[in-house]
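Let's start with one chain on its own, the form predicted on its own, as structure tokens.
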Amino acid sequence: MIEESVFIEFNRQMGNDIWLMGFRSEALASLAKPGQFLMIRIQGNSQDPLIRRPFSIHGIGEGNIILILYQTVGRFTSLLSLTRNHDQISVIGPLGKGFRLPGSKQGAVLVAGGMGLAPMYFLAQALPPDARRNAKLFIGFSTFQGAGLIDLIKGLGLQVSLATEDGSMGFTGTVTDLFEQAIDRDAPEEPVIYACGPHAMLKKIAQKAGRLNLTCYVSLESYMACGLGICLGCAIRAARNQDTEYYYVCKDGPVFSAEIIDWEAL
């Protein structure tokens, strides 16, 4: 883990409220693993907001560019969207435990609900070329936005399917509906499921994987104040058969095996 002040290389709007930011860091690029995250603070005269915010590492671009995909949903992300090239931010990371990559005979199935897409690009980047071509990615939004974002994902060579709840593009319905239909009809041999998105979506994915006896990893989103397991603000209840009552998303996750989470409590 390192703390570093970096200069923003670009901050591009990819959809109505979706942004892709990049900054250069050789140290982070050498350490980061898919599924890990950073704690970020905007530098300058103001300390508002004071507390850092967690962001999944979206990927690593050419020249050790660290990519962050985010949505403007509050004060911090709204301020972040106003930053420009050469503005400075402070980052701490990489933090947390990331994804376990599939074995040589296993097929990867990625499921992203909304901004759950954030860690999936990095995961896809880490797959060997043959595994990437055979991997399936299901993305869901309430309405279609971010054509450039979808094109970026498709550039990795995955088989990409899109669901929109309003039917504005692709499959009409939730990404969970799309995933369930596809996994029943056209699942790869020995699939490993990777999912990130709202908790209700992850619960359905985990239950489906459990019924089919499939390996499933979920990346959980949570409010964090420290990102280091000190504040204990990101506790989630463990399944009954585990040797602990709670896990902490920042230090035990954010990636978990789906079977160790108490989904009813979550």
Second form
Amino acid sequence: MIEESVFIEFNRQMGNDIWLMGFRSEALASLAKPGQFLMIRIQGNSQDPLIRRPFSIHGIGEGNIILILYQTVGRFTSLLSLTRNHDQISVIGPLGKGFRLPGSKQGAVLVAGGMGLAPMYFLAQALPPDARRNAKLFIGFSTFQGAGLIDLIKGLGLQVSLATEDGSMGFTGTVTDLFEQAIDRDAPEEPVIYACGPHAMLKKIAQKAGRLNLTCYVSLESYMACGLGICLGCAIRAARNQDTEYYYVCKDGPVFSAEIIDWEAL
Amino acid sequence: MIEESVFIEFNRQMGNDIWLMGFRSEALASLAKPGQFLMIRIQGNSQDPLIRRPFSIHGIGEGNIILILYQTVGRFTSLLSLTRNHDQISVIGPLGKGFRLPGSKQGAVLVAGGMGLAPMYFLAQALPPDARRNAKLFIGFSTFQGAGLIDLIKGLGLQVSLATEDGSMGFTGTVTDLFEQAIDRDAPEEPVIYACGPHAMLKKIAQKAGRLNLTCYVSLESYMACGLGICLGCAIRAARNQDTEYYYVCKDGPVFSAEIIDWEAL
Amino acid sequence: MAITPDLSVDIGGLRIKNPVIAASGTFGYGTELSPFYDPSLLGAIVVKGLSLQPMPGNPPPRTVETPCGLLNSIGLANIGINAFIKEKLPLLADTAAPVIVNIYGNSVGEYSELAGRIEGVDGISAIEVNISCPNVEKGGMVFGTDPETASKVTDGVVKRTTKPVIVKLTPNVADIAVIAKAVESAGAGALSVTNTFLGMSVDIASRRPVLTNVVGGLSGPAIKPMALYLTYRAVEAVKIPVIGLGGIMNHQDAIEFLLVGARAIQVGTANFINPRAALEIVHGLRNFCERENLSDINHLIGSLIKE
Amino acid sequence: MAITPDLSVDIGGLRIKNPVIAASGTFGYGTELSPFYDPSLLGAIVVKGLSLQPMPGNPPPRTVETPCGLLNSIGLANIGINAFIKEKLPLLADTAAPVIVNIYGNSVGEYSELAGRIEGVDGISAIEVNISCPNVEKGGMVFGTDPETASKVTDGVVKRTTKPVIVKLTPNVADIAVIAKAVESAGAGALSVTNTFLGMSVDIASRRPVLTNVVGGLSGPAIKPMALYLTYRAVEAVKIPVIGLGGIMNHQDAIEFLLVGARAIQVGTANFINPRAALEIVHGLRNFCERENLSDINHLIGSLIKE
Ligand SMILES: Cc1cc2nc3c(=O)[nH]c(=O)nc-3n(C[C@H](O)[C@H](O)[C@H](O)COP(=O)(O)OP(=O)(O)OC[C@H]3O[C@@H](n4cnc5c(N)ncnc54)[C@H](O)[C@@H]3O)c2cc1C
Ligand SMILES: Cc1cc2nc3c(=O)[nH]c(=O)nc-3n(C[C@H](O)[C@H](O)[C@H](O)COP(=O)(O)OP(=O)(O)OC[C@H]3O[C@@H](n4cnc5c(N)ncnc54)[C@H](O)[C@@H]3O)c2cc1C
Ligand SMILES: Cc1cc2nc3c(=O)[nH]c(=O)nc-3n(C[C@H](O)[C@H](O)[C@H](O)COP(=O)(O)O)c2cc1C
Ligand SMILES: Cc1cc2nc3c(=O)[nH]c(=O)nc-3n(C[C@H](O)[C@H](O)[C@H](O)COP(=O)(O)O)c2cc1C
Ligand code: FES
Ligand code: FES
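For the form predicted together with the partner chain instead of the form predicted on its own, what are the coordinates?
Everything in the complex follows now, all chains and molecules, and the chain you saw is the first one.
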């Protein structure tokens, strides 16, 4: 876990409100595992916004470029989209527990709702070549965000299916529908499901996985003030049978085995 | 008095910590008078810094370019120096009462301590050609800030003398010393003195002018929360013989006739 | 088809066409911001706090920025009630927004006397009683932190006026509900919650307090979460309308206060940052009601969902 | 020749090598920030508030940003005093900074009992008594706003321990001097001023309070001017050392608190923003003393110039 002040190498708009940013960090490139995240702050003379914001590590590019894929949803992300090459940000990471990679006999099924796509590229990068070719990725957006985003991850060689709620591209409907139909129709042998996205979506995926008795990892979100396990803010309720009442997303997660979460409380 | 959101046209370093910024505003160009000022805020998603900052109108360039000359002394001015072309700032102005120009028979003597130079360029611009050629400008810095700054105002054709406290250029000493020597040696006929700079310097100039019984206008500073005469924050003490205890720099000033100020209280 | 929402609210006997009020001390004597917009468009205007005699105010510096906040120790500088009525009020004659006069005294008697002076005067729609100013030693602070004194002041004012009386509370108390109830019992028609929080700033280079008065009152976005909580508490405590304020910069902030039950809101420090802030909040509230299909802003007020 | 300034201070019987202390609830159980620096370099470490029994804390969301501030309603989640002593304290054995344990109870008796449990334990250098937490309904709030209850808690703790007792006050009172004096009389060795300010935030889209607990405690730069004022007040009111905190982000902020008379300072929310903040403040203070030719930081403390 390190704190580093880095210069932005690029910051590119990839869709309506989705941006891809990159910066160089040898240390993070060597330490980071898929599913882990960073706490980011824009360097400067202002104390507003105050709190760092959590972002998944989207992937690692040539030359130790750390990639961040983000959506402009509020103040911080809007400010981030206005930063330019050579502007400085401070990053803390890699934080949290990442995805557990599938066993050599297991197939990977990745399900991403909206910005749930963020950690999936890195996960795909980390799969062994064979597993990657056989891996399926389901992505859902409310509306099509442009081909650039999809092409990027398609470039890794996995099988990508797209859903849009408004039908502007691919399957019309939610990624959950798409996933449920596909997994019923033609599930890989011993699939491991990796899901990231809105909690309502994850809940459905987790329930489906539960019914089919499949291993399922979910990457959760929670409001984080520190990301370091010291504020005890990022609590989510553990399933009743667990020996704790709350997990802390920043240190026990953000990736959890779906069955240890209390989905009713989310 | 208007509020306008404008795009920065240029923002150039002129000295160690002095910058010249320009933006286009037809409205301000037509309304502004020398000695008046603007309240500036950097547009964006942050509430820190919160309060607008006051800056003199440095001058008006070709094509209704409003010039601001500023020194990076703290948070706001540092942030301002980082803004780039096409960044947006919000300006309110023109504010306050400006300089009263010299009568047709009067000579103008301008005395600027450090950033006290800011309003002097505009004042010089406003002098009739003849008066301008005969006008004298004394500028003092603690150390030489480069030729660019001086050349700019020299370009207007007045007679410029420079003092630096460390002797790095021009007269060695304070601008007050330089001014006092010069005014004793060869004062223009019926000179009107215009001074801007640190309060300690202004006090000396005012006292000298008082002794010589010369008309003297000073441009004062005070912490301003509004610049609009509504917060009543920017008080400075009036001379005992005035019929008010305090003047408000933003609306009664920033330019005052030196004799109505209580120099002991400053 | 878009509805035209009714934005009007009642604040203790005074009906205003929208719930956006300019706060005392941040809107001058009511006309200073006219170059930016017609103040008639606001729900009401509260003028700078007035005393019986003109007051010069504290020695400068009187203001300083703090993180997301503004610290001030103006010391209630004002031209005095008589000069206001004679010189400033006539300038407001064409302003269609009700004028609320903010008053403070150094004794219970002074408050009553101020109310008396105002009583006969046309063009003043209500009185806001400042029992909370932290800046003048013998001023607001003393009155606003003790329920008994606060009641006495309120009672003294109410007895001398037929105009609606709004009492403006200080946040610097252990429980605002206690004072709110005391003032309500004493006959206040509405409450304004809240005035500034006590604060201080030190210049480490000179090792001196930045404000000559040492202590000042904190306003601006920094105080918003606290002001919102106090408004929520006060609304729970009393039946009379509560006007919420403290750090409101935009219509979203205003809606937070309305949701916790504020009948109206005041815009203070925001006027300095964006001279059109109060007007933009009126527009923002109207748009919000239209978008949310609210025919009456009163349906928004107090509609916070808790379970 | 540069002098090496003596940064050590005494806080009610505990001598610490520099006046920079990590604040409770923002430094975990003392080791979490070790990846960034050796906590031994700090003056002292206050661990997360501990109770007799482990506490799960409030339902989430528990935190939200406000302008220059952080609102939290953690609900004093903690592993309990026994688990701390057994599992966490040993991890601190190599840490050369004194460990201060922050405690809170639901009754005067619980506070005493907590002090009793700690009494025999090596590796705990002092007790900080949280009588000020606004998050747990029967918790700090009740104790910290009433001088009598505050004294009782203090007395109960002091009687059961030989370790220095620091009492941490709440800012949500009309006059902190009253509580400060009461707690001093009851035997406190030092005061920490201040805990968080009550605040609230509303999500206007869902029309719900952002925090499930509705109300939270405000910390961070937003509160600095208020915390500084309260520290100044407390220092004036008592003879025992006052530890100042609230919104300290850097050494300049720390110096403001030292100038008004804080004997030491604590760093809270800043740890989240910059995990090295506390260490950088130690360095900043040392450099400041060197530049200003101060051989002893005690010469800086309380050296505010007023006239
Ligand atoms: C582990 C984790 C990984 C994430 N990875 C990504 C990612 O790769 N790409 C991406 O676009 N987004 C990601 N997010 C979400 C991202 O953190 C928020 O979109 C961002 O914080 C919004 O900040 P804002 O100021 O723009 O929005 P705001 O206006 O502050 O809020 C908009 C939304 O963001 C949430 N949010 C704000 N601050 C925080 C915070 N400190 N912690 C958690 N949530 C917050 C709010 O609850 C709200 O729902 C991740 C979140 C978590 C917890
Ligand atoms: C009428 C007037 C005209 C001015 N014209 C110019 C100019 O043309 N060029 C120039 O470089 N500077 C000018 N100044 C000074 C300029 O306003 C300050 O340098 C600037 O506000 C500093 O802000 P900061 O955040 O960088 O510094 P800070 O760190 O905030 O403070 C540094 C210094 O600036 C002063 N200052 C900060 N905020 C304000 C404020 N709101 N009002 C007044 N003073 C403040 C502080 O008192 C302090 O002395 C003028 C000031 C006034 C009152
Ligand atoms: C410069 C200034 C002057 C003020 N003067 C008064 C006053 O005269 N009377 C009063 O009741 N409140 C006064 N206030 C308090 C404001 O009306 C308001 O209660 C406070 O600033 C909080 O609101 P805000 O955060 O929106 O500014 C003043 C505030 C400021 C900033
Ligand atoms: C997330 C969080 C948890 C806290 N937990 C405790 C606690 O357990 N006990 C306590 O006495 N104070 C607690 N505090 C209060 C801090 O110790 C400190 O008093 C307050 O945050 C003000 O300082 P700051 O502005 O530097 O953060 C907590 C603060 C925060 C932000
Ligand atoms: S975000 Fe602070 S403990 Fe998880
Ligand atoms: S700065 Fe507000 S009155 Fe002058």
